[in-house]
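Next comes just one chain, in structure tokens: the form predicted on its own.
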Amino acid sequence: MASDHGDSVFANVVRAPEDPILGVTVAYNKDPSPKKLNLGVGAYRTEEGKPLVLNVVRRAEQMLVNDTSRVKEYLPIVGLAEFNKLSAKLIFGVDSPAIQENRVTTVQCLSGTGSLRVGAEFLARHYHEHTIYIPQPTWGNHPKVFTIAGLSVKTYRYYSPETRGLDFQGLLDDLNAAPSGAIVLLHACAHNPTGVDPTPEQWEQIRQLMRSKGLLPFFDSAYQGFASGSLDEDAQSVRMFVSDGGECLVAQSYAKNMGMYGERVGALSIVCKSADVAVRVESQLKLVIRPMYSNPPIHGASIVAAILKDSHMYHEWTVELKAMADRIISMRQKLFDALQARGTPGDWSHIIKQIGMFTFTGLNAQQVAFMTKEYHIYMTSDGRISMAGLSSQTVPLLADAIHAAVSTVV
């Protein structure tokens, strides 16, 4: 019998470092300062800095709770059929030929991360090329998800620190140099962490290059409707790749656009060449999911399905979604204006050019550390800030901190 900690069978387990993104919140929570500001977390906040539950989500949830015919039985391995059907329509469009021809298989997964992981496991087992190219930079969890699933992760150039915009030529050159058949991770819209997206014309060039080399697109769609305020506009990149008849994978999340972070609602869709292939692909996706978590949770998916299938609730959702997107866009403008007013050194136009929840400020790790120490402002060390964490009240504080940081810390 173990007499002390030294005899534990886990004695040589070393303490792992904090997740760099979630670690920001841990540090923020420990700070006693009344004026502290957390710009690290990727979750929407109201003008008052509070988490938001959409009215339409509350209404759908109440409707489900009041329905006494509902039970808590297991869902099938692939999840709630209605949710899957509606999710595919949301991302591919109601008139998508791929859906009409039954070439799409959609499975409910555990939000965006779970969808990526199931897709990665499927590719590791059934796709001939095990190299995936991810943008540099990308969301911190991407390389881990793909590596642990057994894929080899390489990067392609994406962001230019000089212009604080897209390194389009670098992107094209790197994809052109990728081996034929390689998998390429693409952010459908509102690239995380940079907020920099290709234009529709650039997307078309990317599509042509990828199809000519037989590269397999794997889209991560975490922000549909949340970037521009339009569900259709934010799905354009994905639809472009589907309309050419080629194959692709898409991971969807409802964390941001329905504010359902903790419900872990997501879907993985695989667009195939034929209905026959789609049936076989789905049969293998079940074999990936069954030993992983058996089947997904019912509650969140039922809320999403209730909203997507009811025209009134769907409309209410689009209005609330646009209001969230518009608030973030207005925070960008306010921050840009505040920096201009202070005569802050440098060009800050990238703040209003970038899109989505995050802004890649261009601040370096030393400047970030200075802002945390002197101004109690928390963000990831790469200078990424969540625009949703800002409000009209806190913009002046952030602008003061940025001004001081770039003026005093090189």
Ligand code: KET
Given for the second form:
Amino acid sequence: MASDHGDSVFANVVRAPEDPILGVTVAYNKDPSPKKLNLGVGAYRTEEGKPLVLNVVRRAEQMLVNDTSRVKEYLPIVGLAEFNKLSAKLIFGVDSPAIQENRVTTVQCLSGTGSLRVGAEFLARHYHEHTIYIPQPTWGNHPKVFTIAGLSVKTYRYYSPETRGLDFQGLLDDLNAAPSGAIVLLHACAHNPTGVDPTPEQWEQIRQLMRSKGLLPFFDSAYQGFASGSLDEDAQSVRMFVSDGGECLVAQSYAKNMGMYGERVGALSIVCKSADVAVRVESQLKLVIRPMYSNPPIHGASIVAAILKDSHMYHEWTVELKAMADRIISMRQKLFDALQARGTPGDWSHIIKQIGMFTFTGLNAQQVAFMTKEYHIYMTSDGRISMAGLSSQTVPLLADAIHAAVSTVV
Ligand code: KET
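Please move on to the form predicted in complex with this ligand, as the form predicted on its own is already shown.
Complete assembly follows, chain above in first position.
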């Protein structure tokens, strides 16, 4: 007998809210206005407002497609071996003693998010302390990933709304008060959403404190090369922690720095004290991955490996990456100048002081809602804007909107 809709076995399922970041794109897509602007998700756009596939990525992909000897067999559970080796070198440095001593295990995962998730599940199963401290604020998906993996999430102070800079003392105090052995999530560079990074001297103090208390660093490196334009410079925080011989985890993403967003390419590395431990850790990572998604996809990782292993292609990538980073930095200056020119109330110097893909504007949720309603500008309700989504043509519109928002909405 045909049943009516009321009889669904899922009748009690309640409708979930959209994701705070990806939901902004959903709302943007529904808006029919021709002048609409999406500054929500952290995805690079060209001066013409178009998504960018790097030339070097196109070239590598073409090479792979033309190679008819390539097959589509399953990868091993840990992914493409060559990709894993090259990814470790990219983040830890070509001469890293930890790599030479075989103390690092690297497994290919589903971009940055998948790497965080696999690392977190490994920790939940095999590490004695289940509390992870994440910065306040942080990327909105962090608490969800870690909670669902079985860790218990606490926060440490990071950002001071008054100075729109780092709350360094708050950070030190909170890490100092954390139980010994606790896991600490650190953004390797270009902190999301604040755009505020510790200085090298502050990183060194954080390192000393964490090592003295036996806190375990878990780095999220989603923006290597995007902050300064230099891959090495943006890896300094991680390398500082690895060079002291201690242990740590690193989740790497190629979504932003290679524009591989939808290919879901990333890696999880665990730096261990000895090669023997690294082998055992890797064997357990396989037990986390196998029932989760069996093994990772081959296409994107092959593209990344092709670029990383060829010195010409690698160089071409660094040039294209620097161009993306520079365009973002120039948008910061343009937006700052446009607000100055309008005499917009308030101090906007944080726009040029912050670093990476985002500006944490300080606009409140009401002001953001006003800008969306009146100006068709889409951004996350915490006042974060993706500078990578701006162009010379759209800066005046954004400046008008910010000016109106701070002048009329309290
Ligand atoms: N870590 C951070 C800090 C981060 O900002 C993102 C993505 C990721 C990890 C995950 O990226 P993946 O695509 O899994 O490699 N952030 C942007 C996109 C998103 O929310 O998914 C964003 O904040 O807009």
